[in-house]
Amino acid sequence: MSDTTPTVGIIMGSQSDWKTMRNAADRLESLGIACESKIMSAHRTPDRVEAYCKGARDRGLKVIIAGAGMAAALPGSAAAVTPLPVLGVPMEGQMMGGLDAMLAMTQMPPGIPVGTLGLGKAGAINAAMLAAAIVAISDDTAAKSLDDFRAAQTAGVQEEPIDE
């Protein structure tokens, strides 16, 4: 990641989460927005959550990406916590295939959103296009990285189908 002061944060629950959290920190990174990355628990530390949603905005964070399992908690504690924007990623998982994480992220009480992505890698990777966006409304450099990924991706579409 950048030697930059980060502008996003990716919080998790666990380390198995960051198998499919690093897709977002990559994402970050080939934008050139900088981003760290830190395991902390809704249930098992909460305190750290607390502290570190609580001073995200005071260290330059404009954004905090979390991405969780199960039930779930993380992306609601740091949503109730800080005023950043919160985009959570629910864990592709053995219950339900995830969609109890995705359900209980979209449940949010009125005041306190998250903004919830799709499962697994694409929605790390879509939460990081999303904060991306986030930042870009006050980053020229980040802007300019962005439409410049956008215009790639969009000269990267044929228009005719060809054999294989």
The other form holds:
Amino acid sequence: MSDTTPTVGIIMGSQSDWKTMRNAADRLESLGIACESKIMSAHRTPDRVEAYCKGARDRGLKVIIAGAGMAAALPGSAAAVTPLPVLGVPMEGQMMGGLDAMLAMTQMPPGIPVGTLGLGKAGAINAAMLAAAIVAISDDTAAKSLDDFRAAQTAGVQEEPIDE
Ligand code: RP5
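Switch from the form predicted on its own to the form predicted together with 5-O-phosphono-beta-D-ribofuranose (RP5) and give that structure.
Let's see the whole complex now, leading with the same chain.
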């Protein structure tokens, strides 16, 4: 761990999002970057979203990862009240496979951005990788961990395919 104080906040609209968002938490843990995971909803618990996001920078967070599905307003709601970078992870869903959530996150009005990742597990993992890169800008331990991870990932790719 570069520190035990969380530098990444993972928020999600529902318990049902955790099976996806835990992939972000797991990747950050494997990188030794402290994070915290919370449930809050733009629609069901708006006061919780506002309180958490307004206080996020003062508590030491550097970036927020927000996962949500359906109307997927959580990342935008978070971005509206914090100056921290907000990375959105759209949940895969029944409506157009989750495209509804992805479009909701990408179509932010100019001035309040959400950095939207891909759908589901891949998006959650890449949100963690991007959050790690943001933290690494000002954290040498995190930067070394990220460099090591990427080098190991590269080394793990064989040159020739094998029959499976
Ligand atoms: C969104 O509604 C949540 O992010 C979740 O993806 C979706 C469904 O929520 P539940 O009905 O499973 O609680 O706000």
